[in-house]
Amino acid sequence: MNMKTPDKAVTLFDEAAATWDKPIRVELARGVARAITTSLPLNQTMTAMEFGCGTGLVTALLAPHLGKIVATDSSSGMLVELRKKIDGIGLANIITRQLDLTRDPLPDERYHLIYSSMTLHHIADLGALMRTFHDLLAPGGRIALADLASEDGTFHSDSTGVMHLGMDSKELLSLASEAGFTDLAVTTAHVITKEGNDGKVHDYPVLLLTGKR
């Protein structure tokens, strides 16, 4: 992205880094670490990228399954809470880098993994997103994508960035294989119970799309 010119998304994330870890979060990036690990063979030869890491919740649970691992946002505060992770956890194969994939030069790197965590219903296009997750990754490479299955508006209590209303799974399943993916599997990896902006309390599915080049 343009990092002279931070469109308001960008800037409400950098603002929210700093609390960020909440326990909801917390645990979502467990059950997204532990569907990722149960569906995919991993292992300490494989190189990954992040899309949209945030303060680093799943990657710092997938970091002792992978080698490196390239986590990648286009928010700086959120990179400046992944690094303290780094630095006070001492995860020495992750790399942080500020990147945005919808706007920036792709990097020259292949991985063996892509994954990510509650980022798709932020982008516009999925489509081309998905075509440059299958340019990005090696040949056999691998994707894991978790986010919210569809819902009717009330997750968010804020709507800015929102994209999409979740995801449908069928929809997941064809971007993806027109982007040239085949094993495609959704699964649901965790399921988060939290109030809504409507004042009850809802149960917001959280899918994993998982495939291969």
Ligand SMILES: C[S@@+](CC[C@H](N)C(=O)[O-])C[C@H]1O[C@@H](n2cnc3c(N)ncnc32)[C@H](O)[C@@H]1O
The other form holds:
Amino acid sequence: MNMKTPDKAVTLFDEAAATWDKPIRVELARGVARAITTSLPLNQTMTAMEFGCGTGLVTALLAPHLGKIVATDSSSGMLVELRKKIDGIGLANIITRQLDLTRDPLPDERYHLIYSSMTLHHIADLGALMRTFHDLLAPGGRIALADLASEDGTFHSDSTGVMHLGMDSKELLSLASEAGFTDLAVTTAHVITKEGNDGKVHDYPVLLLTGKR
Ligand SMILES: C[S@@+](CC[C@H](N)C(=O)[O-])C[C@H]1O[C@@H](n2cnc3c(N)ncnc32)[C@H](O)[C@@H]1O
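Okay, that one was the form predicted on its own. Can I see the form predicted together with this ligand too?
Shown next: the complete complex, the earlier chain at its head.
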């Protein structure tokens, strides 16, 4: 676990943004988007928020299935890349917002869906984040949160801003339940196969937690 300041992590993501969309991340986003669309009843009347959208790899895939999407991230560099896609492909139902839900005032609007991919492990207090998600959802609204399963510390080549070595599924379920979510389930959305920082090739499963407010 690395306790360097979040601001350093924001700078790192700003710098990584222009070359973020590597094939391994595009494949991951496809797996996560597929798992969300098969796990939850989505429709074009739903208003959604993505937490930690990055360059919008998952959001671009979910856009045809949803109404308005507010794509949020603390990194302005990531949002610049997403806005290029919105303008280039004409993703008219996505708006971007620079927002850190762990620090900034919460938006007034309420959502039918909050989803996220590979951002939870950057958040120190996951219980507080679950409560924030619960507050931001309309009654009956859903969460769909994807992140690495518990890993052995080999996943990241630079651990700046990494607060958890993946997620334990039982702990995730318990945090979500304590925040008030029901209909909880954890599935495996995808498996990332890549070389770890120990020089060996690993399979890193990515979990999807779904639940209902
Ligand atoms: C590993 S990247 C994943 C990006 C994207 N979801 C994807 O799958 O390609 C984590 C993202 O979370 C964002 N992030 C980290 N901490 C955050 C916070 N506290 N609030 C908002 N965004 C955050 C980072 O800026 C980064 O874009």
